[in-house]
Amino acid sequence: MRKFLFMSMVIFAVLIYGETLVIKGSNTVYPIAQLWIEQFQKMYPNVTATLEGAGSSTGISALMNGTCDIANSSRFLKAGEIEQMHKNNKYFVPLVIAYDGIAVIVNPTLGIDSISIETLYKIYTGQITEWNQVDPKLPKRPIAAYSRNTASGTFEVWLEKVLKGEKLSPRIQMLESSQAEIESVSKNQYAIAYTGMGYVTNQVKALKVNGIEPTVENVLKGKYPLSRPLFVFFDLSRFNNMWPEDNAIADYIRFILSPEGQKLVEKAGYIPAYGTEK
């Protein structure tokens, strides 16, 4: 009863005194919105804003139903999304918002400093099932592969760049989120995965792929062949197809795309898309 008339008095505050701004999507992304709301809600205390990283799938649908304002998203829409967008009159407008490599991570200990797209595809295939198959060097001991679940825009960034289109081995263990990539990993000597660079930790390390290093420099030049940018989706048909301008979602376009905005994907551990000098 208590919890309910909080609850009732939350949502009367938030209708008397100020907007809301829900905000669904990315895991990937999430590190970066968070700090986005942190600043945000300092800038504009009377907008009460939420977040959640179950995934972009998980965003866009909720974009598409109406259930949030904003989708993160590490990935372009889906095909079946666009004409799904157009079947209801929705118009998203995609926005990029930052930019990252997809780090390929094993634990410290494995002796191992480099891995190609053709191995990884081997092993996420289940045609390479332990480590010696990789490099005679390495012990022979099985492979303890890691993925995202399905609702993750990286899990199709994979499957477009690594898979090919191919199916992943039932071998493969799916996760439900990039953070408990990083803890299989840094807890298991013969583990591999996979996650944004925003994520990677000393607890583990991010391996060269096909020779080239995950860094700033190569994401930004392309070089890498794990690198993609992220997205921030919203809809415009909420506005008449008119670009937004005096509400919680045009002002948090507005920072997020800002010098400081910008400034905090950095602090995340992602690229900025636009300059962080004012």
Given for the second form:
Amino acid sequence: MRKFLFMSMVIFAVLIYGETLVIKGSNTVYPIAQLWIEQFQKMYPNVTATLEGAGSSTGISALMNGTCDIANSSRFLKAGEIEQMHKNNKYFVPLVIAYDGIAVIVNPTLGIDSISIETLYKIYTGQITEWNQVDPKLPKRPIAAYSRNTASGTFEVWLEKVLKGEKLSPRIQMLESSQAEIESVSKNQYAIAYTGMGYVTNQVKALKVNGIEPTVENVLKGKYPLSRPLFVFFDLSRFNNMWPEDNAIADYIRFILSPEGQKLVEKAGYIPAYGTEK
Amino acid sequence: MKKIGEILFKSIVFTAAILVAAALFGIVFFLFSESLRAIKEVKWGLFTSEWFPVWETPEFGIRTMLLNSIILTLWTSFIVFVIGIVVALYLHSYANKKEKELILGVFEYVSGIPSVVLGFFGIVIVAPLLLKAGAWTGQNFFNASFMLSVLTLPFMISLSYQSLEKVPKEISQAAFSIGAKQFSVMVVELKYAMPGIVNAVMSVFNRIFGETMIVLMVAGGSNLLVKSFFDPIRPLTATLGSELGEVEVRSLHYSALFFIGFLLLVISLIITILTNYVVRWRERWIRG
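Which structure goes with the form predicted in complex with the partner chain, now that we have seen the form predicted alone?
All chains and molecules follow, beginning with the one already shown.
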């Protein structure tokens, strides 16, 4: 009974004094945000943070109608969203918090080191189905091309940068996870797939794309063609367009941009946008 | 006092029954109402072969996936049916007591394996073997069919075996006494046990048709109409399992996925009702 009373008092106290932080949005940013709020809750126990991954558009529209404090997004605002934002006299601050770099992987035994976006486009739209069409030196074997399922954020990049909005060939095999891709490519000599750069292991070979190696440096220099920035948005108009100093949102932003927060980006398999050294 | 207890018991049982019926009705209604938007907006486009849910101009055609589901289920059920009957007949007519105990015991353990474990087995063990055998991809129709057979065979065998055991001894003895050979006796027994076996096949059919985890992991995941055993495919349940978790709630895509769920439920209900009708009221059709 005493325990119960104590618990209810704690809950009551949190309700009165505690702040809440509602975070919504992209599924791509979700694994990073999950690590962030885990750590953030330890640092600020009086803040109750909730996280929901339901897609970038959902997060931004929730920020628009005030049902969340922070919107995670794997893309920048669309023209219509900017227009609506101005109409409502709001100002969403875009913070680049990480980069999502995509590596193209093949089996280590396949005699190929580099591939062009053009060839990838042809493979994934079904214009090329055998390896000797990619390079006459390669064997005449069908290409087993894997893709992440359409729910994945990595797929979104692929759709935009490689497929250029074109339809995927029905031959392409959809896999549920990056691990399944690594597993499949490491077993099948004639397979190709793409995955977040953080997931690449030495069981597979990451190809150069348009001659550029998929390294963290090349993504940060903007040379590697298959990458995109990931964003966090918050609404400045709630604070009379002054940068917030002493509330949960300010604490959260300071934390995610700090070296400690950026280290968690690395842990989630993405490329940190800022330094991770103290 | 006794009467009050009886009334109380009756009312509890009655409420439970009503609740179950209401839940079933509720599920059907919920699935239908959520899929209404897709039915209204996509109309017959739902039955084209193009499934491109997240593209600029999305398309929600489920025909290829539906056909793949049906082909995979029919083929696997057929294999399970044949193997199941052969094994059950062996157990019934030839096996001695020790063999029976051993085989039935093994199947009892196998039937407890979760489908996700079977899927994992398919990826790690069966897929590389298929690649060695010359398939261009390890996750394909054959792999899915094989793992689904492993999943449902124990069930099929034990049900068929039980139906065969229930055949009255008089029937086989009568057949022997008029000079029938062992084979003809087995045919007679099979005919007598057929309603039970048909029931088992239909349950297996429903189980395979609705199985999600195995096909998600080993069927291959490509929207290609199956033409050979080594083609990768993506049955309806795999799409539902893969995409429902991440879809924006109440969007057209969400609604189209619920339409798939609704369709799966309707097909499985039709099969169940048909089986009950045939097995209960039309036994003669089967027994001949």
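What you see is a predicted model; the values in this text were computed from it and never measured. Numbering follows the first chain given and starts at 1.
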- Note on the structure: Of the options 70, 131, 100, 256, the one placed at the hinge where rigid parts change between the two forms is 100
